[in-house]
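Single chain ahead, by itself, as structure tokens, in the form predicted alone.
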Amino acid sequence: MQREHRHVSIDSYAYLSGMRDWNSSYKVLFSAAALIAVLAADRPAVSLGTVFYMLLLTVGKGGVRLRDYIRLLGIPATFILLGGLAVALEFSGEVPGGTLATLRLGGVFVCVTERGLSLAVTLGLKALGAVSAVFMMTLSTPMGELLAVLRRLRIPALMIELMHLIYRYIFLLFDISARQREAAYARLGYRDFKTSLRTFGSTLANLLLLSMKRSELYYDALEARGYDGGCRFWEERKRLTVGQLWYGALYVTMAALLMGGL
């Protein structure tokens, strides 16, 4: 059970979050804010900055588990250090001026260079430091909040619908997933190598004709809750105070620091 609270406590942590009561609208507002000045500053300062700032924030005021907040991270950070790895190769038929390391396969040389290892930590920082603000967003704000704000925005309907029905989608397959797993758990499915390969065919086979049963008991409970094509979702009014834009000014004065001083 254990696998499966995994996935669907993603969700929960914007619900047990510390900043659940903030308003909405600027929580979005601040995210983005902070996504457009890494983007723009393109400095690694800004970005590792961005980084730490709202690993603060989220697990000291959200009250995320670190242990938690580093899980989630971790997933995008793999792909960013994946793609960082392949910006600071180079491959060359000669070893180009100012390379670190080298290693000759046949003819060819697969090279790091200060060049290439100084764009992938940037990029890689950059990246991580737009995740990072996007992470504060989305643990702790509900995605019933988050598409009413996107409905304000005038965000085209159908877009929003289909933000919301494939977002509640892929928590059903995990779910599915998470079932089918630990009953092959328990009837010894992955007991060997090969016996892994027939469970995992199997589960995979059945996960599609159980996900689309699923979807049809989803849509049945929405007609019967009255849905007539469009999600309408209660939403609480939440006053923006000055303590909350007391961290967004903190943010916005560690930036400017951070550009003006390196």
Second form
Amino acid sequence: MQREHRHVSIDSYAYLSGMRDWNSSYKVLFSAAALIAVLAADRPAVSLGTVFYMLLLTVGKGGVRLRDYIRLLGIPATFILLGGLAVALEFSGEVPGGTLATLRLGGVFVCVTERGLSLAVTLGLKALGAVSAVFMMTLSTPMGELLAVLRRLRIPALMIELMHLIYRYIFLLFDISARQREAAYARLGYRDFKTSLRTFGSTLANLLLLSMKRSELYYDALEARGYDGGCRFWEERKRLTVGQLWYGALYVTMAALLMGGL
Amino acid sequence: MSKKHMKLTAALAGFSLAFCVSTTVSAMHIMEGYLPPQYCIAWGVLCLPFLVTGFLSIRKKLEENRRNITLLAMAGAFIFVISSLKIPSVTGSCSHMTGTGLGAILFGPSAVSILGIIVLIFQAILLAHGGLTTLGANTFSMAIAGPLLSYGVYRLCKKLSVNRWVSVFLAAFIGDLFTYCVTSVQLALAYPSEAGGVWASVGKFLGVFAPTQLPLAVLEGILTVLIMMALEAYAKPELKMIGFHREVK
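For comparison with the form predicted alone, provide the form predicted in complex with its partner chain.
After this comes the whole thing, all chains and molecules, with the earlier chain placed first.
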């Protein structure tokens, strides 16, 4: 994978995925259904089931390397940890019932209650389940196809057009920024903290300057190709097969069984 | 390099990577799945009037001059890119700017609401920061509340003729802090404390995220000032292009 695009590895996987030829509307629907199932059920069993099902599907069928998939699942780790801490801890003047551990700080007790702890764990699992459900879609569907689905959902054309352009420009700017960084490194621009800040600030200012200049050029390029106030992109037709439906049906069955308290 | 040496290097690299991943600090995006469905919907509905206003203002800008489309798209891409670049840091943790203050000062709060929601969708899809279900809540705190206050602070400082750089710093710093407070309130409303209710819970969330968010807000302020300084030195015509001319003396 190209180094300067490492920020957006999810995007690279989407193009390489073994599930790329799946019908994109179906993938979006599947992912949304799984998201709703995880949120509405609000049960650790359903969340865990979703985590494993999506892992097997994305790694097994999509061909994402297991190591990379686990690294991606680690992205929300900080948030889950800190958020979980805030939910699990209680501060109060007296020790409430169902307390598992307390710590006295002056006149205040910091307690971990049973309810708080179980809520924190449930929440963490729910976040992992929801992230997995979204990964199934994002790791197998390139942005162009997702935007095509949005267009079919009657999102205003102007929004879709802006999103298409922004998506393209993100990669152009990443390329510029990677080159800037290299040049600044070569000139000892990141020698110490103070210099780094100064370099970082002026690099970004320069990036804005370059991007504004380029936007002029890009408009000319659009016009040269007959732009008349609306971008139309080619969309591949991807057939929905029975095989794809089976995976969805299997998930729904599993979620229903888990919800029933299996 | 001996085999042992190589192993050691690999282990160190792995460790530092793990450390970096586990301490990635960015704007406080509420994770996917972290809010109950009714809150996801409520925050989304609350965003709608702001988004419609933003959409109409962008459409008007485009009717005036169709060329603005690439300019707006570049502005959106720029906000995405600066929010995903690693800030230089002393401790070695990975932190990212939010870009809300800078965006509000440069492009105005109404355009930033639309650009902001697009950037948040891309962050959720391409980087797994934030989420699609929590898009409403995140849009409200990062693309609406934060930028609006930043812009307000900036205008107010201008009226009171505060030093330019101080006002840029304050706009970015306060905007960042406000975003973090709004997010804490959003989390606390969904998960009130058993003993002390919503406000005790706000305190808990504020406290837990403070060690990462306070230094970030200060850094964001400093960096925004450095960026604006460089822009004014080298890029007056471009600033004029994005409608900043009303501000430049």
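Residue numbers count along the first chain shown, from 1. Take the two forms, find the largest set of C-alpha atoms that superpose within 1.5 Å, and that set is the rigid core. What you are looking at is a predicted structure, and each value in this text was computed from that prediction instead of being measured.
After superposition on the rigid core, displacement of the C-alpha of Val134 between these two forms stays below 2 Å. Once the cores line up, the CA of Ala178 ends up 2 angstroms or more apart between these two forms. After superposition on the rigid core, the Cα atom of Glu114 is displaced by less than 2 Å between these two forms.
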